[in-house]
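In the block that follows, a single chain appears as structure tokens, in the form predicted on its own.
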Amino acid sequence: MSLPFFLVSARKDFRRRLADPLAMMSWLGIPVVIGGLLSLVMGGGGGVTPKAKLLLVDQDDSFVSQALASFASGGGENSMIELVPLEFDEARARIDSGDGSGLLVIPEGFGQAIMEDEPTQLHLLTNPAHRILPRILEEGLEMLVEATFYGQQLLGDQLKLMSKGPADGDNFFANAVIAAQAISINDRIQAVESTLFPPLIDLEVEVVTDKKESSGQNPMTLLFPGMLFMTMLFIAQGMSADLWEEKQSGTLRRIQSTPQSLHSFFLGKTLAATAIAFGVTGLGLAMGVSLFDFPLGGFLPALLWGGFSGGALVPLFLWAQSLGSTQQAGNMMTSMLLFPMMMLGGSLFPMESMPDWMVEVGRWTPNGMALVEFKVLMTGAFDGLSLLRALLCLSGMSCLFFYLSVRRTVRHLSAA
């Protein structure tokens, strides 16, 4: 049993795309490359803070060295330094094997030297295989050295007194000594208050409720769908360019001399583009689930909608291509259509970051309307009324431009 002509046409166009791997790779590679780059930038699922693993050998074991370790690992989960206390031999073996961004050795007597304002050294050995993370450790230690210097300039006398301890035979400082030191410290801080705590900025806090706020939302749910629909636009433009190859090879003229119609021929092209759109959508969503923790429950609805939307855009570009009197003019017409749609429809910038007037316009572009519903479906949510409205609008738009493109082709492009 022979296939209907529109399926034969779809199979022909799909095979032609498979026979042109460079074009297929350029379409399919867009979400792969962009997704991979964004994964590197965002650190994978949700933007994990990079951490420098610092192997710490504390040979001093004093209050000052423990305070240094606490300062280095401060910030909890958000800290950029992961502190691993070890003995020297084990730490040296691990850094030599590449396990860690740096090895910090706090020598014996370090705390006493700091308290008495005497020379001392910290020994930092960095991993040459790492480029950025060791620099974080170096910058942190440089800040610590600066803070220690100014602290000694400010409270050097008090620190020396505390280092010497109580008078011989006493377990505690005398009350008069404690009071005198407290007053002295207070006087020193008051003297430099304007320098330590300058009133540079008067902060006024105003809570604003933004309708576009996405609190707690994975930023990739804002960026990646737009990039995916950018791919859909490129697919539609690329498939529409086949119109001129069909004209130059005489296919359009020959079809009109057969019982078959251009409607079936164009339907085949649309179905072939829809199949490719399904493949690109599935690839993009699979990357989103694995790399960016997109909800798995939204995979199938978003896949169906993405494939349908990609196919629905093709007749619009076929019509734009048919408006040109030459292939160059046709490609220019589709480019003039492509870039405004990318800008307004949320492919270049997320709609959440666009001005309100631009969002209102973008929601009524075909790709913008499809993108809004795609984001909702991708998160596993469902708004039946909004989805139905978008489905009817995209279907009506697709049918209208399908009719116009066929009519224009019959009158102008299929002539010998």
Partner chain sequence: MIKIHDLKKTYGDQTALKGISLSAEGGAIYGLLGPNGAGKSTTIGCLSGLIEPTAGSAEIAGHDVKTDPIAAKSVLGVVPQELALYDDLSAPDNLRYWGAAYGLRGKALEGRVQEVLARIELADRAKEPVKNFSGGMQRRLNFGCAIVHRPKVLLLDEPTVGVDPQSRRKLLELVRELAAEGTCVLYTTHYMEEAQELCDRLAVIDHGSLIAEGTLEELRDRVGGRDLLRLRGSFRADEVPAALAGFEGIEILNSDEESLLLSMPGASRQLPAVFSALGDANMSVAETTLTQPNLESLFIQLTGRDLRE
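Having seen the form predicted on its own, please provide the structure of the form predicted in complex with its partner chain.
Only one chain is given; partner chains and other molecules are left out.
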């Protein structure tokens, strides 16, 4: 089966792009760099929260020392301190080799000393190579020590009694002793209640997040679609600039002396850009699925939409190039389109972080309209009516500018 000429032309342009990997890299690289920087600004890539690794040597192995360790690593998975119980020699070797933010030694007799209100010491060695995490350990342990001191001041007598154990010959405390201690503890707490617990303050903690941002959303999920469409814009601009290369190399005039129309020639260029847009979308989505847990269900629809809308942007840029009488003027025309479209269409900053009025304008830019639908499709959702509307708008715009760009180029060549 013989290929129609526009496909032959598309294949030619595709191969020419592949022969110029640097240009392709720049189309991909610029959005990745900008997106990476924005991701950092927005709080990293949602990676693992850094934790202070605390090597613990519990030489006391008492109820108190275990309670202290438990407090230190309180919060489980969400704790900023990861507790690693070890023997002293191994712990010392590891901290000397830089493995760990700090080494806490709870000496033998620590629990007894606390119970009996006697002086005692905790030993904390911090890793000088770490700057922030050892400070977190120091602060946390100081708070624990202070809490222990105040607990001791408050309930020292009761703790002393408990540490001494039952009366000689008894295995358990008598019920009367336990009741007396309970009442005593209650009295102490009531006595300091007015000091420790002033009128109850109900601290309502609200984590202020952007109302549009879903909780726990990976910043890359926000940034990726915009980055992808920034790439689409660069592809469209790059492919449109090829018009000047074709003019300067004489091939555009030569094609006019063949039986083929410029429509086939321009269509080939648009299709080559579409193929590249498909490739870039597929690559981006694959990375998103594997690295950032994008839902797999949206892969195919998002791929189709990304490729289509990437190609649909090309005629607009071809038209802008055709308005220029020189390559410089043509490139300036496309740049005048490119940057506002990037800004308004959610490619430079996510629409979620843009003012409402800007979002409203941006949604009607070709790339913004495509981006909105892409985001929906990417999540695996589907809004048929909205998608159809965007499809018709993009197709209409693409056809209009395709026609205008061919017409202007024919005129330009005839006048030359």
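So that the term is clear: the rigid core is the largest set of C-alpha atoms that superpose within 1.5 Å between two forms. Positions refer to the first chain, counted from 1. All figures in this text were calculated on a predicted structure; none of them were measured in a lab.
Please say whether, between these two forms, the C-alpha of residue 373 moves by 2 Å or more once the core is aligned. Not so; residue 373 is displaced by less than 2 Å.
Please state whether residue 101 has a C-alpha shift of 2 Å or more between these two forms, with the rigid core used for the fit. Comparing the forms between these two forms, which are aligned on their rigid core, residue 101 does shift its C-alpha by 2 Å or more.
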